[in-house]
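Let's start with one chain on its own, the form predicted alone, as structure tokens.
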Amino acid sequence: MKPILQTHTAYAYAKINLSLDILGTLPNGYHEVRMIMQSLQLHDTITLNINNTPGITMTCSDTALPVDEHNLAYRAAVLFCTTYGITDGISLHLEKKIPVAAGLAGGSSDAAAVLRGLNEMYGSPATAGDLAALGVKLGADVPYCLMLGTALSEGIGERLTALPSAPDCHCLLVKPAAGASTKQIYTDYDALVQTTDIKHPDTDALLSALSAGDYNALVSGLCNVLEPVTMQLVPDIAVIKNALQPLGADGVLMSGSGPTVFALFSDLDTAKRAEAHFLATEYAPGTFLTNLYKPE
């Protein structure tokens, strides 16, 4: 297969969960989820090049990240090339902006961007469905990161339904330095749900809010069943939430399995004041003000 482009720049967009619900555990041990996903303008940038060096080579602006099979972007390149019999040398450089291990699907989004980018470089041999099938082999969030926008995610995250775009607003992300193992979080959730009445999102009400373009109903319905679990492991989540609410946030929630907390604002000046507050604290390195990303 011959390329039609020798170089390509791909963008990997962060995501937040407007809701996250766990319906149960499947026989294979995976958790069955129902959640509403939203992509953000905050993104990583991946530059792909075809060269004469055999195999896949990778570099990254964040030297703490692996640049081999332990990196999802690298694995995505290997998977695409193996699937479509590509023997050209491929180099990729990842310019990292999305915080790592943050509940923002940074790694999954990088993998999705590589799949999209290589597909374009080689004349689109893969359909959207083909790419999604490759993506789920890499991780449950990758098919959504290929789709982007506002979507309902079900199953283990691979069953996607496009939704009406969320109303325009501004999103402030605040990530504490401490993190927690996703595996530990789900294990703790399984134990906690046996003894505690955990609040579940009203996903159908959120779907109705999106259909109606009702921002107030949307922000009032934000809910994540993993939040109380991760909060026990990372107490800074509660500190951040308690600080955001009096700063004028319309809605505040932890994204994914955390530990990043996001706040939605209808007013930009209010959002900027909240950003300035956190930039003057220990949370400054993990503070980002961005907007929702809506694919054309």
Contents of the next structure:
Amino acid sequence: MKPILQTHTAYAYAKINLSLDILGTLPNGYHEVRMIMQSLQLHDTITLNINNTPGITMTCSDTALPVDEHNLAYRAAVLFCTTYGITDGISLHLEKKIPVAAGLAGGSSDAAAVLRGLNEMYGSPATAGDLAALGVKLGADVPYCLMLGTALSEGIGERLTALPSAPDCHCLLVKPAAGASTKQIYTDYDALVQTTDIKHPDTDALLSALSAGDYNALVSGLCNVLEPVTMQLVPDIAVIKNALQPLGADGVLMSGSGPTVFALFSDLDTAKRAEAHFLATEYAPGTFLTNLYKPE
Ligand code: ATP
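What would you give as the form predicted together with ligand ATP, now that the form predicted alone is on the page?
Then the entire complex follows, led off by the chain already shown.
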């Protein structure tokens, strides 16, 4: 297959979960989820270049990340090239901005951006459906990261429905330094759900809020069943949430399996004051003020 572009820059957008519900466990052990996803303007940048030395080579601004088959961006390039019989050399450089292991789908989004980018460089051999089918092999969130915007994600995350865009607002991310393993969080959830009444989101009410463009109903319905679980492992989550509320946040929630907490603000000055507050704390390295991302 011949490329139509020798070089390409692809953008990988972070996501937050406006809601995250677990409906049960599937026979294969996966959790069946129902969640409302929202992409953010905060993004990684991936530069793709075709060269004459066969194979995939990778560099990354974050030297703590692997640059081989352990990196989802690298794996996405290998998968696309194998699927479409591409034998050119491909180099990719990942400029990392999305916090790692944060509940913001950074790795999945990088994988999606590589699939999208290579597809453009080779004249779109894959349809959107083909790309999603490749994406789900790399991770359950990859099909959403290909789609972007506001979406309902069901099944293991592969069943997607586009939703009306969330009302414009500002999003402050605060990630504590301590992390927690996603596997551990799901295991702890399974144990906790046996003994505790966990608050579930009213997903249908949130869907109605999105259809009506009702910002107040949206922010008051934010809910993530994993939040109490990760909070037990990372107490900083509660510290951050408690600090955000008096700073004027309209709604505050942990994203994905955490530990990043996000706060939504309709007013930019209030959001900037909250950002300044966190930039003066130990949480400064994990503090980012961004906006919702709405693809055209
Ligand atoms: P999710 O929200 O989908 O659970 P996450 O934001 O919690 O994702 P990632 O940032 O994707 O987590 O990283 C999880 C792990 O994946 C990290 O420990 C990292 O070593 C590995 N990883 C592989 N490729 C990447 C990548 N391109 N960017 C970040 N992490 C990657």
